[in-house]
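Listed next as C-alpha cells is one chain, alone, in the form predicted on its own.
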Amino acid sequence: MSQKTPRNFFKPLAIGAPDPMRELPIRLERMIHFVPPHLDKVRAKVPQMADQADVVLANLEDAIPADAKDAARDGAIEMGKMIDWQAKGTGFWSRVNPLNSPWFQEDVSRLVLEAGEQLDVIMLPKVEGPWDIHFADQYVAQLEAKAGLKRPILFHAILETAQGMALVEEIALASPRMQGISLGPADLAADRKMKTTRVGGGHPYYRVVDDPNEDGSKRESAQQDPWHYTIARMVDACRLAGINAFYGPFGDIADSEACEQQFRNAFLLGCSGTWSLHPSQIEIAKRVFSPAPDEVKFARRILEAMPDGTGVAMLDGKMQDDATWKQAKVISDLADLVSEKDPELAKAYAAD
C-alpha cells in the first residue's frame, strides 16, 4: 500500500507534534514575494514588503550562491522576527533547500526550532514524487514536537521535473501538510529538454499558422503557450486533493505586459496565485488575482436571482443555472477576501 489508511492519515507524525489541518486556512494569496535573506538592504524592507504582500518568502535556494546559504537562513530566522506575521496576516513561507543538497536538514531544523512559531509554508523544490514530502513530513513533526508547536506548518511543491510532473497527483495527495504546488518553469524546461532559456511565457517559435492563401499571400500565425497543458494538469491534481495551485516566476522583469498576460491566462485556469520576483509584479499579480469589479458585480447579481443555486435565471439575455452559481460564488468568495486587504477594491466591489 503506497498511502496511508484514511483512518491514519489526520494522525501526527511524532509524539507531541500538532495534529494536522483537515482544511486549510482559507487566506488571500494572489503572490508569494521572493526575499533573498542574506541581503541587508532587501532584508530592511521586509516589514514594508509584508504590508504590499500577500505572502512574503525567504529564499535559500536557486539564487543564493553556496557561500552565502548560511547567511540566508540567517537572514530567515532574522525575517521570522521581524513582525509578528500570524497577527498581521502575511504569510511568511520559506524556501528551502532540495532534499538532495547538504543544506536541505539545517535549513529546515533551524526555521521550524527557531522561527516556527510564525512560519506558515514550506517551500520543498524539486519534489519528484510522494516520498519526497513523506521524508519531510516525518522530520518537520519531530521538529514540531521539540520545539512544542501547536500549529502544523504545511508544505508547498514546486513541479520542476518531468518524473515530477508525471506523478503530480501522488504529490498532491502526499500528506495534510500540502498547502499548494507550483510551477517551476526553468527546471522543468531543463529537464524536458525544451529548447528555451525563457522563464516561463510564451516562446515566439512555438505557434500555429494559417492554412495557405490561394493568392500566395503571407499566412497569418499567433504564439502559443508551451505551459497551458502543464498548467491545466497541476490546476487538476491540486483541486483534486484540495489544495492551492499557483503560476511560478516570470523571469523577464522588464516585459510587464508579457508577465501580466502569463499571470491572467495561470488566473483564468484555476490558479490561486503566483511568485513576485520584483516589486514591480506585486501590482501586477494583485491586478491579475483579484476579480475585476463588473465580473463581481455580474456574479453576485447571478447569486441573487439563485439565493439557494438551483433553478434557472435570465440576465442580460443569457441564461444562468447551478453551473453558472457554482462559478459565480467562486468569484463572489474571492472578492471577499479581497475586500478584507483592499480597502479600494472593497469599494469598487459594492459601487453600483
Ligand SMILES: CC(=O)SCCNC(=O)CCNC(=O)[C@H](O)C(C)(C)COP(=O)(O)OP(=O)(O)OC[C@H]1O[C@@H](n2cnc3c(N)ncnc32)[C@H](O)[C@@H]1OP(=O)(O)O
The other form holds:
Amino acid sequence: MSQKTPRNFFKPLAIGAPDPMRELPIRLERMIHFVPPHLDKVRAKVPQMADQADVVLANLEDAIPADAKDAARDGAIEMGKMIDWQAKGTGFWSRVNPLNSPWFQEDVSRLVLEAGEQLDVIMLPKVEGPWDIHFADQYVAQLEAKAGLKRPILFHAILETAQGMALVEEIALASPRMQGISLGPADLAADRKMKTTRVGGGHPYYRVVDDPNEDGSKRESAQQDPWHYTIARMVDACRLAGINAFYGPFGDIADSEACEQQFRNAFLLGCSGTWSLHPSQIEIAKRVFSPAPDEVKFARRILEAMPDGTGVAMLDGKMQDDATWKQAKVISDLADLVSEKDPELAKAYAAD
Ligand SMILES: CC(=O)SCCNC(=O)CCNC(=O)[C@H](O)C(C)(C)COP(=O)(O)OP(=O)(O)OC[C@H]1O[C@@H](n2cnc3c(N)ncnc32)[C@H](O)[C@@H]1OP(=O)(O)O
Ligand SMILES: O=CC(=O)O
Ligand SMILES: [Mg+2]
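Got the form predicted on its own; could you also share the form predicted together with this ligand?
Below is the whole assembly, all chains and molecules, this chain first.
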C-alpha cells in the first residue's frame, strides 16, 4: 500500500501537533506578494503591503543571495511579528529554500518555532514528488508540537521541475496540509530545456502562422501561450485534490499589459491568484482576480432564474441549466468574498 488509509490520513503526524484541517479556510488570495526580507527598506513597507495585498510572503529562496540567507530568515521572523496577521485578515506566508539545500532545515524550524502562530502557509519550491511533501509534513508536525501550535500550518508547492509536473496529481494529494500549487515558469523552463530567458509570459517566437495566401501576400501569425497546457494540467490536479491553483511570477515588471493578459488567462482557466513581485503587480492582480461587475450581475441573474439550481431557463438568448448555475455560483461566491475586503467592488457588484 503506497498511501495512508482514509482514517489515518487526517491524524496528526506527531504527538501534540494540531489536527490537520479537513476543509481549507475560505480566503481571498488574489495575489501572493513577494518581499525580500533581508532588505530593511523593503521590510519597513510590510505594514503598507499588508493593507494592499491579500497575502504577503517572506521569500527566503531564489532572488535572495547566498550570503543574505541568514538575514532573510531573521527578517522573515521579524515580519511575522510586525503585524497581527490573523486579526488583520492578510495571509502571512514564507517561501523556504528547497529540501536539497543547506538552508531548508533552519528556515522551517525557525519559522515554525518563532513565527508559527502567525504563519499561514509554507511555500515549498522545486517539489519533485509526494515524498518531498511527506518529509516536510512530518518535520513540520514535530515542530508544531514543540511550539505548542493549535492551528496547522499549510503547504503550497511550486511546480517547477519536469518530474514535479509528471507527478502533479500525487503532489496535490500528498497531505491534508496542501493548500495549493503555483506554476514556477522560470525554473520549469530551465528544467524542461525550453529555450527562453523569460520569467513567464509569451515568447515572440512561439506562434502559429496562417496558411499561405494565394496571392503570395504576407501571412499573418499570432503568438501562442507556451504555458497553457501546464496551467490547465495544474488546475485539474488542484481541483482533483480540492486545493487552489495559482499562476506564478511574471518577470517583465515594465510590461503591465502582457502581465495582465497572462494573469487573466490563468484566472479564466481556474486559478485563484498569482504572485506579485513588484507593488505595481498588486493592482493588476486585484483587477484580474476579482470578477468583473457585469459578469457578477449576469451570474446572479442565472442564480435568481433557477432558485433551486435545476431545470432550464433562457437569459438574453442563452440557455441556462444546472451546469451554468454551478458556473454562476463560482463567480457569485468569489464576488461575495471580494466584497468582504473591497467596499468599492462590493458597491459595483450591488449596483443595478
Ligand atoms: C523566478 C522567481 O522565483 S520570482 C520570485 C523571486 N523574486 C522576487 O521575489 C523579486 C521581488 N521583487 C524585487 O526584488 C524588486 O521588485 C525588483 C528587484 C524586481 C525590482 O526592484 P526595483 O528595481 O527596486 O523596483 P523599483 O525601483 O520600481 O521600486 C519602486 C519602489 O518599490 C519598492 N519595491 C520593489 N519591489 C518591492 C516588493 N516586492 N515589495 C515591496 N516594495 C517593493 C522599492 O523598494 C521602491 O521603493 P522606493 O520608491 O521607496 O525606493
Ligand atoms: O520560482 C518560480 C519560478 O518561476 O521558477
Ligand atoms: Mg523557481
